[in-house]
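Presented below, as C-alpha cells, is a lone chain in the form predicted on its own.
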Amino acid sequence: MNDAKGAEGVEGVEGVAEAEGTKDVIKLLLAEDQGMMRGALALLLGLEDDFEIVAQLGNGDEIVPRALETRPDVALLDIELPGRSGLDAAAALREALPECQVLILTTFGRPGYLRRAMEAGAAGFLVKDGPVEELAVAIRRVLAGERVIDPGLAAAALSAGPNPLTQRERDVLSAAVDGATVADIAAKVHLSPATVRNYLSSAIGKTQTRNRMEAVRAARQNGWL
C-alpha cells in the first residue's frame, strides 16, 4: 500500500511538472511588404517556443480579413504597406477585432508615426533595427496589456509636439504626393478646386516649406502623412 501511495505521489508531481511547463501559445499576425523581411522575421519568431506565426501578409488590404479568419493574439504591422497603411489597419483591426493587441514595426522611426499609432489602438510601437530578442519580449508584454514604445522614439514624439496639420490638409497632401494637379485633387478628395488651393496654402504654411510638394516631404518626414 505504501508503494502505490508512493507511485501515486511521484505520477502527481510529474502532472505538475508538466502543467507547470505548458505555455499557452500566443498566435502572430504579421504584415511586411519586403518578402525577405518577412520571411526572416516569421523565421526567428517561430523559434520561439510559445510563437505561432498563423499569417503571414504583404498588403495592407489583407490584414483584417485575415485576422478575422485566423484570430491572432497579437499583430505584428509595418506602417508602409501597398493597400491600406498598417497605421489604418490597426485602427480597423481596434474595431473589428478588439482583442487581438497590435505592435507596430518600421524602419521609419517618425514621431508623427507614433503618435497616430497610439491613437489608432496600437499596443507597441518598434524600430526595425533591434535585436529580435526584444522583440519577442514586446509581444508577450502587449499581450499581458502593458504598452511598449521605442524609448528614444518616445522622446522625440513629447519634443516634437502634435500633428499641426488638419485631417483635410492631409487628405490634399495625401492625394498631391504624386504630383497631381489641383484638378486632379480636387476630384479625388471631392472639393472644389478654390479650396484644394486654400488647404494646400495653410499646409504649405504649417510646414514652412516654399510649395506643394517640399510640403508634402515635409509631413511625411515627420509622419504628419
Given for the second form:
Protein chains: 2
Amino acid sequence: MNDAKGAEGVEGVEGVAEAEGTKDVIKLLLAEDQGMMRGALALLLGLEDDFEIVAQLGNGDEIVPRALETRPDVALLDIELPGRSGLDAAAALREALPECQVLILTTFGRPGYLRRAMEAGAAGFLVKDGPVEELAVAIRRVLAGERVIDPGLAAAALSAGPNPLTQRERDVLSAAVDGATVADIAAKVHLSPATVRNYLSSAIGKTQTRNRMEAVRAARQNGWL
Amino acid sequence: MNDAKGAEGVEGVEGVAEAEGTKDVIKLLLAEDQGMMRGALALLLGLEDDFEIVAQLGNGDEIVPRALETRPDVALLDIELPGRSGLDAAAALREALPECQVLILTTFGRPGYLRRAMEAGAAGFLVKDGPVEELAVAIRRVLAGERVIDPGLAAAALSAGPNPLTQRERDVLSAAVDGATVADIAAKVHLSPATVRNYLSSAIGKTQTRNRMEAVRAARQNGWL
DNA sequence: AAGGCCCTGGGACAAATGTCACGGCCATCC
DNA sequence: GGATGGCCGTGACATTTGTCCCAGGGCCTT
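Please give the corresponding structure for the form predicted together with the DNA, as opposed to the form predicted on its own shown earlier.
Following is the full complex, with the preceding chain placed first.
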C-alpha cells in the first residue's frame, strides 16, 4: 500500500541532495510501454540516491517534447513503443538535445536494432534479459562517456552484415506482416500488384527464404524492417 | 466447459483469521523469463515487509520442483516461458501443491489465455500493462481467497467464446507459424499433405480469415494456439 | 441402431503466389 | 558520357495454396 505512484511528482527526500548546490544528481527519462516494467524500473532507479526520474512515459511521440521540457542527462528508451519508435526518437533526441545520452533498452537483441541504434547516436544498448544491476551501472558508464554494448550482440551485428533490403522491399515486407494479400499490400503502398510481387520476390531472394512469411520472419529477426 | 459464469470473484469479508501458526510472512515464487523484469519485481516485492521471495526462476520446467521445495503461498507465473508454459505449470502446481495460489502475470491479455488460466485453477490473471502497485494488492487479495481478474479482459474472454479449433487444427496451425509449406507441416505432424490442407482450410474458415497467415494471427490473438 | 463429430485421406479446380525476362525512368558515381 | 543500381511496371509461367467435393473409420451420445 505504499504510494509510490507519482509519474511526475518526485518530491520528498530529493530536496536534501539538491541543497548542496553541487549538481551530482543524474536526471533520467524513462520510455517504456509496459506499465509494470516502467513502474518497476522507475521505483528501482529511484532507490539510487543520485538518480532522479524526471519523466516516465509509455509513448514514443512524447519523448522529445518531454525531454526538452525536463532536460534529462540520460534517456532510457525502449524500441517497440506506441507512436514513434524508440530508435526514431533517439535520433531526433540527439538532434534536439545533444547533451542527453541515449540508452536503448529492448526486449530483443536484434543485430539490426543495434546497428540502427548506433547510427542514431545511442551511447548504449541493453537487452532486458540481463540482471537489473546492469542498468544502473550502464547509466553511470554512459554518463562517463563510455559506450555500453553487449559484446555477444556486437559480434552478431557485425556477422549479420548491413541491411540488404532496399527501401521499397522493406515497405512491402512490412505491409505483408499480418497476412495481407498482394492486392492489400499494393493498396497500402500505392503500387501495382505486379510490382509488389516483384519486390516480395526479391526480398525473399535476399533473405534466402522460400516465401513471404519466412522472409518477414527473417527480416524481423535481423532487425531489418 | 460450462464454468464461464464463475469469473466474478466473491467480494467476501477480507479479515481472514490465521488462527493457527500465525503465518505473517507471505512466501512468493516468481517465474518470469525476462531477467530485468524478474529482478525488478523481486526487488520491488521484497520491499514489502511481509513478502518474502523464496524462489525466482526463468524456466517453466523448474516451477513445480522449486515450489515443492520452497512451499510458497503464492506463485507468480508468466505464460511465455522457456520450457513448460506457465499455464501448464499452473495446472500441475495446483495438483501438486493445492495450498499454493497461482497468479498468472502475462504480457498479452489474450482471451483464450484467461480462459485456460481459469481452467488450470489460477486464482488471478494480471497483464503487465497495469501499474506495479496492482501486483502487491493482487497478491493479498488472492491470498484472501478472492479472484483477481481484469474486468475488461473477462468481458473479452466471454465475448470471444471458447476455442473453436479442434486439436488437429491447432497442431497444423501451430506448425505453420513460421512460414512452413504444406509439405513441411505434413512432415512435422506426420500427416498427408492433403489432410494438412484440409485442416488449414477449416481453420481459416473458423477464424474467418483469408489465408493461413491471418488465421495464425487470429488464433494467436485469441490465445487459441 | 442412428446420428454426430472428429480424424484421415484423395481428387479436382480456381485463385494466389513466386519466378523470370523484359521494358522505361531516374538518380549517382566513375 | 557510360555504367550502375534503385524504382516502377508488364506479361508469361510453374508452383503453391485454398476450396469443395468425396469416402471410410473411430468414438461418443441419444
